[in-house]
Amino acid sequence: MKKSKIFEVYERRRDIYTKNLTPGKRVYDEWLVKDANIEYRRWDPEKSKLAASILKGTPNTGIRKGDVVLYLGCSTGTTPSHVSDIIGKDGFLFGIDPAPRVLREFVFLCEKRKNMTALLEDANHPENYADKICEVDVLYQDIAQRNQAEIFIKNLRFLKKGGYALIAVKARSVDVTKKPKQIFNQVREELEKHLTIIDYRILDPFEKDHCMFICKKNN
């Protein structure tokens, strides 16, 4: 195992992998490899957004040990249990999402892993959860509804000065009338009027008609 440039993500042949918060646990059927008496799960692009830009090169994900990182549409926590990982016991992350049948799946999640709270909330109105979240280091977003765009620039109220701000994209569900490159430069216009964009990668073949936008808070 090997050191990735990514923080605190490690490669072994193919493959990408975090050192595991829980020994012995797994999340999503996910392969455990020991190496040097440390256990790391292996990160499935297939199923991680986040995994896929890190395979398709991007240099950055801004996301290190000790961050505060708050995360809309955490679903049942594929992706969230690997930033779990990467933030480790210092750090923390709220997980945000309206459904209730997945965010019970999440809260299981939290109870083994102490460094990440569930919250029952919808994105659309951060006002709804503003006095419960902190400021943060990181936003990131994986929403699949019509105005994703809008949903993630709402929610940078919570980012400090100089934080990441992560969006992946899903065309599809923005307008299936239009090709995807057409919705991700709509997207790149709305998030450069808030952020700069600093790593753009299209996720294919992993995730089909996706993208992952990379940004920092300037001010």
The other form holds:
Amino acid sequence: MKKSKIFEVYERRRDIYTKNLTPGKRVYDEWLVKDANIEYRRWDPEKSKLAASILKGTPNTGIRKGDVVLYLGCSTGTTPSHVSDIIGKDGFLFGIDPAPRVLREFVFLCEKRKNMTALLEDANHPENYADKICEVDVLYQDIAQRNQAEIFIKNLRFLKKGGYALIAVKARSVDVTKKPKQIFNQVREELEKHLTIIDYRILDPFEKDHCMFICKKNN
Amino acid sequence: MHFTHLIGEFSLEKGNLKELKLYKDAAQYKSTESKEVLPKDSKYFSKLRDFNLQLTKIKIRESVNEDNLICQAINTVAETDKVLNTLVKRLREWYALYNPEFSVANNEKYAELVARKSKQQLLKETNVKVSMGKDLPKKDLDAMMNLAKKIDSLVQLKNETLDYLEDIMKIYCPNLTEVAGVTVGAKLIEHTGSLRKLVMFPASTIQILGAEKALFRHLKTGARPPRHGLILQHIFVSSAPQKERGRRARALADKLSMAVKLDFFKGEFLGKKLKKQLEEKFK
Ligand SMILES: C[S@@+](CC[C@H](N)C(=O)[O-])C[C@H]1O[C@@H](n2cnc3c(N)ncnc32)[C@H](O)[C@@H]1O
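Could you output the structure for the form predicted together with the partner chain, given that the previous block was the form predicted alone?
The next block holds the full complex; its first chain is the one shown before.
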């Protein structure tokens, strides 16, 4: 196992891994691998858009050890669990999702991982959780909603100056009749009004019709 | 600037945070309109974690509602149906070794009769003199009848679940239940997730719920748009001749949309009237 060029992400052959914060415990059905007495969890690019972006060559995700992350659309916690590995025990992650069914699983995950918590909230209404979280170093969003760009921008208020903002965009949830590229460009224009885009990856073939924008909030 | 947060009360002057009071648990917190963002400080992480988990657990508990119960019940009915289909096919094969001349097309009826009556009783009704079936010793017969009885109790499970569903739906959404019937009504709720979501759809969408694949194809490639989805299962549509189904589906969807609105906004019970209007229109 060797370090990759991404913070706290490791690689072996074609696969990427994160150090398991809770050794012996699996989150989804990922492989656990031991090397020099350290346990790693394989990060599946078919199940996590962030892993897909890394494998598609993103040079920097902006997420580091000790960071505080606001994660919109945490679902059952597949990607959040790897982010939790990356930020480590000194970092912290707020997971937001309005769907009780998936958040229930996420709560169980939070009970095992001390650096995460769960909020049953709709990211359309940041005013409802503004007094329950704190300023964050990273904003991450993956919610597959028609107004995903608008939601993302509303939540920038929690991001520190110079902080990273990552958004996974699903073309089909915006408009099924338009070409994905058209929609990605539309989102890009929206984002550029508020942020500096530093990386853009199309996630094909791991995720069809999805892309990831990595942006930075201006100082 | 003084502000209240889930974990306590603070003041923030020129970027300097002062703790006024830290809460012991989430119960002390009262939601506020405060717009201040708490600065990052790792000493607060454990409170942020615990208090949010406390609140979220309560919210998840309180989110359980009639919609959830209806979805679980109708899915139980649908899945029991699937299992019944598979098992009755097996029973037909097995039982035919013993009594091949007996046959009833309806699966549930077949299982019920096999479970409750003897070969002699069943053969009385057919005019069979010499059966092709082999008389089986008690041990073999018992194993087979065991399956028949379990299938029969699955049929009961399904019917009892339907009764329960009817019970709760008549209270929760009486108009929808009257116009759509129990199964189609419950499937509409199950398909959208809740009555609240169902009420947001126009009649034209209700008409094609359950035919989303065909709709996407239509939007993408210009193929023929779907004319009816889930509501095709309603007897009012399914019993009509092919060429009249589209018109019926549209009319039914209209009434369903009205029924759902009445139920969601706690209007009066007009289900019977809506149903009658519908039937009269197509006499
Ligand atoms: C594609 S899943 C996210 C998967 C997750 N990011 C991962 O990689 O493990 C999308 C999630 O967004 C959630 N979602 C939808 N609308 C939302 C909203 N308005 N605010 C927050 N989350 C939302 C859904 O409930 C769903 O769980």
